[in-house]
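This document opens with one chain alone, in structure tokens, the form predicted alone.
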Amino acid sequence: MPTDIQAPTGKKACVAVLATGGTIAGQAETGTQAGYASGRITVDAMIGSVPGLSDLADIQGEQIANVGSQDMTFALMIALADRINALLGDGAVEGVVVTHGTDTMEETAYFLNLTVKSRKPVVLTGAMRPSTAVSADGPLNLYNAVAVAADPRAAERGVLVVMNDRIHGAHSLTKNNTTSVETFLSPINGLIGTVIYGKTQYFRGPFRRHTHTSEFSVAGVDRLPRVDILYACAGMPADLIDCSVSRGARGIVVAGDGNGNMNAGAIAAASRAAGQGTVVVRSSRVQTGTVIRNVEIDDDSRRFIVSDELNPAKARILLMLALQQDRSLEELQEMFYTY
């Protein structure tokens, strides 16, 4: 059952809008062409282009970066987490919106879900069409994201993503379409809620640990351990695993077939890697479902970890953060059930 619908409030909240670039800040030469350049519009221009935004909250804008999200780096993610923690530690700021490209939005959202240390709302949004497009989706997405960030009932729900009138949780959402405005789905756990022209409705909270309950921190961190993702397929070359190990990967996430499977040669190479101390996580290239231990592969004897619900991209992020400290395989496996 939906919890409740947004009711009018008195004093406006203070919401910080942190811009990182992406299609929402993109421009094209015409309003009807597919090609465009990401990260061309500034945060002030974006804020100024949305009618009624200042009615929702007192807005302060800040340009963190202006890149397409295919160029999002962990250095930028760490800087973003540090800035959000600083802003939300200030009692004056009651919510944060991050504008971001959609290609890696789910990764940044999940990273922040594990590293932001606040109960206050943190909301990512973006666009599938550049700002110059006919029927650009960015302005309404930004309007709705600010409405959620300004809503005290969005607190304690972890990092959220607002796109196309949907409110997604960072743990569950994934990009599902290359071009459609209905690109994001939360296929395993479902939506957190909806937001329609600034009116919010919530269905649930997150099921996993997040934000202020997370044990992870990037305070004072400037780099994270290398973790590679390898895509399993028919005839997958086993030497890809050997190559990752030789290049210094502390961990390997296999985007496996089905229930995180690999061919016999890849299993043997992954077992050697795990025996030498590289952490091997079995995830899946399949969009929905969980990866279960000891079904077709004996994970216990081979010292593998399974990703449970996390897709390969998010499994990589969790492992990178977890490998900041020495942890047993049992502790690492429990983290995939916890986060």
Given for the second form:
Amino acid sequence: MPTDIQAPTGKKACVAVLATGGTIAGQAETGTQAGYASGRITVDAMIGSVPGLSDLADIQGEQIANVGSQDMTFALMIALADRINALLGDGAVEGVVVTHGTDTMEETAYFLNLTVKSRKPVVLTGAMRPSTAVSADGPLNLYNAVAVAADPRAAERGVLVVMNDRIHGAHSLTKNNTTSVETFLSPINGLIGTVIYGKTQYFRGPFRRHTHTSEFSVAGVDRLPRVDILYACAGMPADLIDCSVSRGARGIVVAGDGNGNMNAGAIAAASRAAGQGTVVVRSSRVQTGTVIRNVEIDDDSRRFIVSDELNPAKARILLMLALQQDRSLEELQEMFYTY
Ligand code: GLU
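Could you please show the structure of the form predicted together with glutamic acid, as a counterpart to the form predicted alone just displayed?
And the full complex, kicking off with our chain again.
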């Protein structure tokens, strides 16, 4: 076992809970209404509402933000990565839980998966029902997330997401349902494990590079290059691509149809963009499956990159981090196969 991970001692682990908002901290007037406001209750109230949490670990709560995750920014993600790196660099903290809205949870999880420099468990969790709802899912999700963060066997598995008894890897998971508590899936390569009332079981580790083996860092960084996502559809207006380039996008991720396709006009505009040095990544608007080079589009001659397993939102994050340095297209393509 690496030296920065503690072997089980019978002593309770110390777990930091960093709250950023979301529905888990949301409130409504009644327990049965659909409408509510995200990010209302504090981290201490959230921790206090979960019976038995202090039996799992010594908990220290910190309020990083209190926003619906549709308002998550890269400045906040960088602050979160910095804080997690500081906490885990301190020998006293064994694991971190981040509470977060589910809308952009997969983006923050993947960002942290590439920028946290630790083998220790980092676990995101949230809720689909606000704290005031009948059968609110937040308390048990938080309980399970703390159980995973306190578990030395969760170490070296990259950043994890615990929701609805499932343990997902940051690379694999995606939100799949607008309202159901069973919203997250890992459709391409499955779950990392399960956690049932705090009892963990692991099936696998992540297949890609992450955290302490990642080459990316946001230490001292305050902004990242602009990368836009453009959604392909029948009749997609190609000038959206020209517009992104003229607005200074260093990269464009096309949420392509099928295997990362787009219409002839969009291919021509994307080729123009690539010719001018904008990095063009073909991803897919389809929820599952990989995007493969040179199938219906000749990526080699057009100088396009494919996202492989990454959906558009995560492909954008990888490209933003990668474009912090000058890299060849070949190196960038390799990153999409590596991370
Ligand atoms: N928009 C909210 C958010 O992402 C709702 C999703 C949730 O937390 O479940 O914060």
